[in-house]
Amino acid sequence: MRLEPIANPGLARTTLPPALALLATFGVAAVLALVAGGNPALVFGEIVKGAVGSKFALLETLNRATPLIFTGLAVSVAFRAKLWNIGAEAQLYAGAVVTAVLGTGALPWAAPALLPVLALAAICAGALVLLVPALLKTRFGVDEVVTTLLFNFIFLLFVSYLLDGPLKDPMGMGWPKSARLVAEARLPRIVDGLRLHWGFALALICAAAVWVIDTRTTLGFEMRAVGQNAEAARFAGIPVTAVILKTALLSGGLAALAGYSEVAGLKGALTLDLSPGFGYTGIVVAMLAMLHPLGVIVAALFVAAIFVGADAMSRNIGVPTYIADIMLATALLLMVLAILLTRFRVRRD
């Protein structure tokens, strides 16, 4: 047996095994919620329910969208130049760690000078923490998945030492949190009252402009070459260490962003829990929309309304939440699968 390249795969075949891995993620799904004692129709009927049903309940899955999009775009930019960022989530933090710093009262400047200088500040620390393994990738060839996932881990641990020392809020009852942020540095509300905030308007611009850069101009052609044949590129004279490098301050710099969108759009604090793991579900929504930044939306609307969905189902119903975690594992797994079927046919030798 043996995988042998498909040339010009036609529409049918890079759509099909994607639509048969997402029906097999429901039969999956289908048969846990039958082994956890509950109908299969009902439990996808509120899961649907809890996540479109009402208009609190849409909201709430554009709200846990906006940082999915961030980290999505973060990773698909990234694995499409072949940089391996696993990392996004200290990325994610780096953002959350300017914002907090900054947002506080450091700059006492009007919203409308203030948010954007925010936004930049953050993009730049999480360009900053990707830059550095991707220097040692084209330096030292040191594998940039090790380094991007131990940054997780070592940002984290900064993060927890800045809420037990500088960045402790004083008024905090002993709580490890930041201050919180002034008016000024507060993303508004799209929606009165609801939590929606212009955090994922800001995520839908920046799809729309990675998918420009993807498509119609000069990095992204690079990007590509870069991703498909290193040393074919490099040998047609482009510049393969400064295209690494610039994906790199591209992505860490997304992935940023959705640190400062939870700061200073929804929790208004840094705190150690801001995320729930948004940098690896990023990976999931940017292999389900098979690295494509405008799919990158539909897919983390997708994993939004599934978590979203899962809750309220859990709440009504009492099958476990758990199951939104399995169908997002499964889906990524068989995404991996059904991407390689569109790239390659199996022959029998």
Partner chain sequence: MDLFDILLSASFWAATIRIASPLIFATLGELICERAGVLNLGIEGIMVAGAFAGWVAVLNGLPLWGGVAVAMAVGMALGAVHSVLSVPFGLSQHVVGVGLTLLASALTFYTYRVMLPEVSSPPKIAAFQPYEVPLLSDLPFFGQALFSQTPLTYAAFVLAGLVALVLYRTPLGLAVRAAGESPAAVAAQGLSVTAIRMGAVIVGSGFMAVGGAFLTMSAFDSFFFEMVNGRGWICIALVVFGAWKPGKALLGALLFAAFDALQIRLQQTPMGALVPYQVFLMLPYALSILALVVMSRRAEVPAALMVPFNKGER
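For the two forms, the rigid core is made up of the largest set of C-alpha atoms that agree within 1.5 Å on superposition. Numbering follows the first chain given and starts at 1. These figures come from a predicted structure and were not determined experimentally. Compared with the form predicted in complex with the partner chain:
In a rigid-core overlay of the protein, residue 317 has its C-alpha displaced by at least 2 Å between the two forms. Comparing the forms between the two forms on their rigid core, the Cα displacement of residue 330 stays under 2 Å.
With the form predicted alone in hand, show me what the form predicted in complex with the partner chain looks like.
Only a single chain is listed, so you will not see partners or other molecules.
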């Protein structure tokens, strides 16, 4: 078989494959639900109810989407420049560590001064964590996929060490958990009485900012040019190495904000289970959004809804929550295929 580009894809060509991919994802999930002895209609119903069926559920979904917007943006910024950052997990924890270190009383400031400083410090930490693999890539030609992946393991062990020693909460009853943040370091709720903090708003603002950078600045143009063809970009006079490093700083900083927002907003302390793989899920979010920053918001809400809904469904009818992970991985693989099929036709030789 071979692939033939389609000159003018019509409406059906551009919408049908992605729709079929989503349909097939739900088909796979239905089969898996049957295997586990659950009625697919009931399983899906419970997932929807658990994700958006009540005010509590909806807020839970928005809270879960918050870190995913940050990591999704981090991945989409990097992937667009073909910087394969699979290390958003480590960068997230870098932001979380800095927030916990500086937010537990080290800086005796009022909230309006403290919160932005914490955010900036977190951004710097995450940017530095990704800068190392980016420099190894540009200086030594080391593939960043493997290094960023390996850094995830190293950094999680580092966090485990911190929570065992220097950052251990003396009142923590032996749990691997830091002391709680001071009140001034906590992101307030957007509306009194509703469990949704300003981290969500910050995520939306960041998505808009990335969109502006993408479409309205030279850096955005350069990042896309490097991603599409680094050789051509170099030939056109774009400083490719500098662009890759800038991309790394931006991507790492965005991922770190996920950690900042989880610690300062949701949890109020650093824990070892702060992220159930938000960094990796960010890849799914970014791909489902076709690397578009505003699409990331939609994709993160969708992914968060599936996770939150599957948790509730599993509590009620016992089908394992891992069905959510399977659905998202299937959606990821089928969606990249579907996007290809919107532009190419399969021909037999």
